[in-house]
Structure formats: structure tokens, C-alpha cells
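Coming up is one lone chain in C-alpha cells, specifically the form predicted alone.
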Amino acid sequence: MRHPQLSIIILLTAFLGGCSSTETVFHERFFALGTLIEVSIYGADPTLAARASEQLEQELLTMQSSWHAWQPGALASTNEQLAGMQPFTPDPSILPLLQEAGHLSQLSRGLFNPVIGKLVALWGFHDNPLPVGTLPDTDAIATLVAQAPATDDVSFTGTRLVNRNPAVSYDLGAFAKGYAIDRAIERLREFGIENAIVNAGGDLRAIGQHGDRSWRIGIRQPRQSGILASIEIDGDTSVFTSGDYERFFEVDGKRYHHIIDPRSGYPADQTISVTVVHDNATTADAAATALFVAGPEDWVEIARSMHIGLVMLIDANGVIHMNPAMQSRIRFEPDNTAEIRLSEPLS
């Protein structure tokens, strides 16, 4: 699981400014999924809110253990069995996760690829950093790229899996956080909570309302401190950002980050960050990665394929790309001087 710097900042002054003196605001923080989780619940009984938050913490920690690609757990065990190239039945708790990952990978035309775990590990992003100043072996990269692992290589027959490609290895780091946030929101609703935010390391989903104002979310500058822009959200909305500043190392002054282009085997280098707004956190998380890899030339096509309606992409030259619907929602800080390029409408 990745542990990014905060890409998205909840501007609490806007929240609290819309709060009456009789409203109850519950706020809790804990560490899970490799990042800081913030749970904010509005208008609920404090005892109920505390109980719900405590259960979320335990469930998210269980997910972290189960979904970890390289530490003992259900996903690591699945990867071991996939390598055996024989039919098997994985832990039933992760089957829905793997199936949804495959569906979103197909929609993204393989740019969100959850089975390139061996490539991610080769780059040292499985808690196995490369020696300082070194890069992965180019022949090893070329071999994995030629094998072209894809979710289509894994067949689901009921609860049994069959793998046809020895290069397949699941790494759900570009997807599991969104999936976990969606499950967390479902759990809050089971508690009768309808007004809340679950924020995982800067990526979030908000439900319900907060006072008489929209919730205002700040999007950070990708290469410096401070806020680039903000967006107001109502109802049930997820905001996710992928950036090259989240996990990276440098060799000879060049940045190598964890968002790998499965077509080349190297970190995608045409994008600095992508912000996606969508009603579903799972989709938003996968789409942010896919659009980052797609880059400034192809992001529109992939956004349409994934049914994404609100996107802001910052390319390697600092140019901001967005669709008209996103432009109508986002508010840049007064000191923003970056060039803005509008795409055709996405729908």
C-alpha cells in the first residue's frame, strides 16, 4: 500500500463555518492501509460515531493485512498459487476485489494494470528499495514487458482461478485504497450514518451534507507546498489524485516514481498529477492511475472508456489539462499562472 503525501486537503474552515452550534462533529485519525486515515462524521450521536470509527479501524487493518502484495496474507498467498500455474481456490474474501480490478483494467484498456506486481517489485517499490544511485536491470524489465501480464490471463470459474501467464502477480496498491474507502462508507451507512468523510492519505469519499454549505476540498500543488485549487462537492462524491511526488527516488537528477506504464515497464513520464472526481472511490482510484499513464495525449479517450466525467491532469511541462465540466467546478488559487488547456466534453 502506498503512503503518499497529502494530495487532497479537506478545508475544515469551510466545513466548520457551515456548522451550527447544535451540530455534533466527530473526528478520528488512525493509521491503516499504509497511510493516515481520517474519519469525520457529522450530526451523529458521539457514542455511535466513536463505535463506528473503531470498527472501521479494525476492518481497514484487516484489509491491509489481507491485501498486502508482499507480506503474508490472502493476496500474497494468491500470488504464490498463481505462480504454480494450476487451478486453485483463493481466499474468498479477496475474490470480489480481484474481479473488480479486472473489470476496471479492461475499461482502462490495460493502463490500470493490477497484475504487474513483478515490475513494481523490480523497481524497488515493495519495501525493497534499490541501492542508492541504481536502476533495475534493463533486460529484466524487457523480459517482463514482453510477457505482457494482463488481467485477461487470469480466468475465474466460480471461486476457482486459473493463470496462463507466469509473469502475473497482483499488486493492488493503485486500487485497494479506493475499494477500502467504498467498503468503509458502506459500513458507516449500516450504522445509520449518512453525513461523513473518509479520507485516506488525501484521497476521499464524502457522503451526505454538512450544514448549509458545500464541502470544499483543496488540491495541493504537485511539486511545491500550498494549494493549487479547490473544488466544492455535495452528496456522494469521491476525489482522488495520483502524482509522481507520492513515492519516488532520483538517479542522476531524474525522478523515478511508482506509477509504472505497463507498456514500457518504466515510470510514466508525461504526467505530474491527475485528479479525478467520481461518485465511486474504487473507480476514481483506478482511473487516476490509468489517466496518469495515458498522459496528455490519450487521457480523454481513457476517461471516456472508464466513464469518468471530471478530470484535471497536469503534464510534465506544468500545463493543466481538464474537461469543461471540471473547469466549471474547480477554483484555482489567485497566484496560479499555469497554462490551462480544455478538452472536448467527455460526454
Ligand code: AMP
Contents of the next structure:
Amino acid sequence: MRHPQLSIIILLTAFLGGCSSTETVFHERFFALGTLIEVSIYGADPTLAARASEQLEQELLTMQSSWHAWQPGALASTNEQLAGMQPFTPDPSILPLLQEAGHLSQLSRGLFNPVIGKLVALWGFHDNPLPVGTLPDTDAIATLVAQAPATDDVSFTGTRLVNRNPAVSYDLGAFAKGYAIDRAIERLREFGIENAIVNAGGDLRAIGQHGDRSWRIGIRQPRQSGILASIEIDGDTSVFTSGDYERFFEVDGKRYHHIIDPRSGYPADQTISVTVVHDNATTADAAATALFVAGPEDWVEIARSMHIGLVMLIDANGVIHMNPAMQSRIRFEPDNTAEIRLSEPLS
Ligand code: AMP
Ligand code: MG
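Having seen the form predicted alone, I'd like the form predicted in complex with adenosine monophosphate now, please.
Starting with the chain above, the whole complex follows.
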């Protein structure tokens, strides 16, 4: 299968091309967090930009191993200890991550649920693909759904954690990339860098400016190559998309993808993709996943509860849903023929 994340990066690069003649531009690419990271820094001293980017690479690689749900590291050992059901103190570096995940899960009413690692593994998305043509055992899914793992099953007392539900296992795949990008932007600012984009496989956060122009970010077509639309951003803005094309397999012609509805235990099947624009990347990432699960009927309610102001959702019939503020920011390609349905304003 073609790697979809690479295509959006190339589009993005094409869109970002050109800048004011006096502006210095620094670009660096490396692999981390399971994807291609592209750091673009505008108007900074090139030596400083190179040093900052080098440090980001090291830090993102460290985050990748400590936040991985099933490869050895701080999160994997936290999961092992949670399974023991005894109070324990996890590696302090991941405490803020777990607390932020819990907070966002509450705001999403559990649709972003970072403790359904066992369900995600059951579907084979922990690098343990199911035999071709097979689905997980329905009883095993039903048992995990009945156990209803939720972030408030884990209490935090100071630095100690207590787990009350044996079905709890952290999988931060739906928001760790956003959290890492926010840390990367903080680091760039500490270096004195004010204008930059950190793009991780098409999900990104921008800060500052790009000469005297806005950045134009392409949003890919979910079912074919090319872009569906683009959005202009400047200042402090993150753009995150969750799609059913990122990781999936098919059985009897039906697609089973990696975004699981915690209420059913099955991939959420009313949505194809969701794009969220928000100031910080952590919230944008968690919200894109939560709104994907919420689907065309409930996304407005969950977007309001997560304080998200700009959303585009493509439903399973190809209808594009968005709020009026998003409509005024987005520009569709001339060949788009999909029906567009506007929601009530989000705020
Ligand atoms: P994203 O691409 O950001 O939507 O994240 C999808 C990843 O998050 C999956 O590969 C799983 O590891 C994990 N995941 C799947 N469903 C959920 C969910 N409902 N809530 C939180 N994480 C999930
Ligand atoms: Mg996400």
C-alpha cells in the first residue's frame, strides 16, 4: 500500500514553496514518532536553526521510545504495573502525559479513550496483524467493552497511580504525536525561534509568520490521490486529521481501520476523515480522533465540549460536514463535487 502520510507531506511542501526574498528558510527532515518529521524554520540564523532541529530530533526519538504502548519504555512498563493492580510510581516523565490524556478523555465524553490499548491490540494494530481474512474473537471484544476501561479508573495521588480496572492499558497513539509537537514548538521557542512549522506526517503546528504571507495547508482526498481543499493559517495554529485510510485491512470487502469506538469495540464506521484546526496540537490530535468516533450525528456536541472551533468531517457517504467558521477558512479544489452540510456555529 502506498504510504498516505508521505503524499500529504509532499503536497504541503509544494504549498509552502516560496517566501519573501529576504527571509532565511531552514528545512530538515527525519524519521521519528513512526513518521516523517519535517521542521521548517523561517527568518532565523541558519546555525541556530540547525542546532535547534538537531535537538528536536533527539528529543522526539526519546519521546517515541518512552511513549510507545507495546515496545519497551516508560509507557510499556507503566502498563505492566497497571496490570498488577497495586499502587506504584511510574516514570515521572510520563505523568503529565497521562494526566493530560485523562483530561481530554473526560472532555470528549470518553470517545477519545487512551486506555483501550487491549482493544486496539485485539484488532491487530499493535504491529500484530490478524491472519488475513480474519477478525478478532467477538467474545473477546464484548468482554473488553463490558469492562469499559476509562481514564477515571486510574487515580493519581501525587506521583502514585492506582488502577481499579484490569482492562485498562494505555495507548497514546491518538494524541502523543500532538503532545510531542507541542513540546517541540516549546523547545524551538526556547531557542528564540518564532516562525516555524513542525509537520509530522501531515499533522502539524505552525507558529509565527512566513514572510508577509499565510501558510496554505493542503488537506488530502481521503479516497484518492490529490488534495480536497486547503486552509490558510498563520500565528499559532495546529491542523490534525484522523482518517480511516491510515491503517486498515479488509475482510469480505469491508474496511476495518485503527480508530475504535470504545462503546462498541469495533472501528467507528460512520466517518472517513476528520480535520481539526486548533491552537495547540495536543488537543487537536485528541479531538480529531474523538470527533471521528462521534461521527456525523454527534460531532458538534463533542466539538463544543472539547472547545474546538474549526472542524471538517467527511462521513461514510462522502458528505462533507463543517461549521460555518471552518467554511469561511477553507478553499475547496474546483473539482470537488461532494455535498457540503453546514452545522450550527460551534460557539
Ligand atoms: P489518530 O490517528 O490520531 O486518530 O489515532 C489513532 C490511534 O489511536 C490508533 O492507532 C490507536 O492506537 C489509538 N486509538 C484507536 N481508537 C481510539 C480511541 N477511540 N481513543 C483513543 N485512542 C484510540
Ligand atoms: Mg488523533
